[in-house]
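Starting off, we have a lone chain in the form predicted alone, written out as structure tokens.
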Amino acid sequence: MASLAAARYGKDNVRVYKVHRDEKTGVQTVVEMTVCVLLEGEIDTSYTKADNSVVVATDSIKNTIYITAKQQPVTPPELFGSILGSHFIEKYPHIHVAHVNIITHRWVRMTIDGKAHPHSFLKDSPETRNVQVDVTEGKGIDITSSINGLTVLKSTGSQFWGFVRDEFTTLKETWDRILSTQVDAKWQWRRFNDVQHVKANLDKFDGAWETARNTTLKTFAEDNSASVQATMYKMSEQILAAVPLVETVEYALPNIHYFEIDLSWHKGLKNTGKDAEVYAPQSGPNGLIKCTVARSGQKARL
């Protein structure tokens, strides 16, 4: 005998673009998304039975989808996400959780001889904004926010030395490397009530994503590390401190390689150690650090 254990549906990659126009100053601001939402509730029978009678059609949630994005803010991403995710719970009483995931794909505005445009933007990078919105019913919502795709490199400033040295060690100690890497960060909030409750704190999205942000690339800059574990643990200990409604702070950072090239077989050439000018940059393998830092006496919510 089966039975069913767990079931989510919905629609994935609804990729979203708003624009709005200040009608004033003639000034444009663009936003583009890719959204997924997910419905969880009483649909056992449309996996068990055949019964589409519980379905609430991905097209419906496509459509939904388009409308609340024009009719309701898309920015702060997080309350944009809170909204839809109150909507299918109190629209659909079979509906109880609804999980929402906002990819918010960077747009910059360009600087024309010296001038921010009015309507123009670049695209600088893969980097995203991202939001995890978790609405349910009865309990509240939980959102986790984060940064995708930001990659850094610093030329200097790294070291990597005592670690565990055994028979399967081949890697060298270092007190000065190449340090690059891809950043994930992600903060998870407290809980919040509903949907005036995400209002009722909504200058407080914009800036934790700034001090995200800035901490990231201040501390990576800045810090002379001794590893990626203590760096990003650094990164942490600041978000925590600095945004008093962040609960956890988890980061996932892979060590991109860039390896000395021995050239010495070429008429003695020296390109390793302190003469090492040229590089060869790695796809794989590499390193991946991962770790959440939570304030004192909680744990992460899973």
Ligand SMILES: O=c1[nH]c(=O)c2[nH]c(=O)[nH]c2[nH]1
Contents of the next structure:
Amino acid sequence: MASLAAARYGKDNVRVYKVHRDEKTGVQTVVEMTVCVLLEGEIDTSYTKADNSVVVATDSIKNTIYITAKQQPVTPPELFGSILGSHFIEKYPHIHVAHVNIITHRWVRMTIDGKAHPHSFLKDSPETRNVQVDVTEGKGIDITSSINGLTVLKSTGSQFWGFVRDEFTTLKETWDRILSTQVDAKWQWRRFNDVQHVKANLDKFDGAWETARNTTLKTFAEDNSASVQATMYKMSEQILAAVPLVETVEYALPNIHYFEIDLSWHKGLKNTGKDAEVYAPQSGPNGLIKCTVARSGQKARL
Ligand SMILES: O=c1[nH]c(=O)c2[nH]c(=O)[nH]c2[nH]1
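Can I get the form predicted in complex with the ligand as well, since the one above is the form predicted alone?
What follows is the entire complex, opening with the chain shown before.
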């Protein structure tokens, strides 16, 4: 005998663009998002008994995303996700959890002749601002905000030595190396009761994103890194200190390697150690270093 152990369904990859036109100034502001909404609740019979009477069609879920984007603010994404998720559990009595994921793509206003352009934008990197909003009937709204795809490199100010040396080790210790990564940083908010509670904290979300982004960049640049592990822990500590409503900070950082190339075989050309100038960037394998940092005495909510 089999039984349904878990189920959720919905619409993924719903691409939405919204423009705000300021009629007075002529300045337009754009937001482009990719949205996923997955629902949970009393939907088991749709799987086990071919009973579609409990199914809110994924096509209707897509329509709801568009209508909510038209009628409600889409920024900050933490608010839009909360409004959207709450809609599903309030509208349908048999739906008890809504999982909303929003990827906000990066459109940065162009500067032309030193002036902010009123309606032209630039995607200067694959970086995105994301939220995962889980709205659970009777519990509240759990929000995790994140930065993804922020790609950074420093050409010095990074070391890695003192690690385990045994019969498996070939890596040399280094006191000066290249450090590059693509930042995946998440911060989990203390649970909100409802949309009103999210609205009451509206000013915090953009500020937290800026703090996380600036802290990541500043620490990356300024820390004389002992390892990816040590540097990412410093970043996490600072974000927790700066944003009281954040319970945990999580980083996942690939260590994108740049290998020295020994060119001594060519006329004794010196290109290693202090003479290294030309390196071979690696696409893989890469290190992958992760951590979740909580406030002291607090365990991460999994
Ligand atoms: O910062 C680093 N952490 C590691 O765990 C590691 N392992 C490795 O080979 N290089 C590095 N660098």
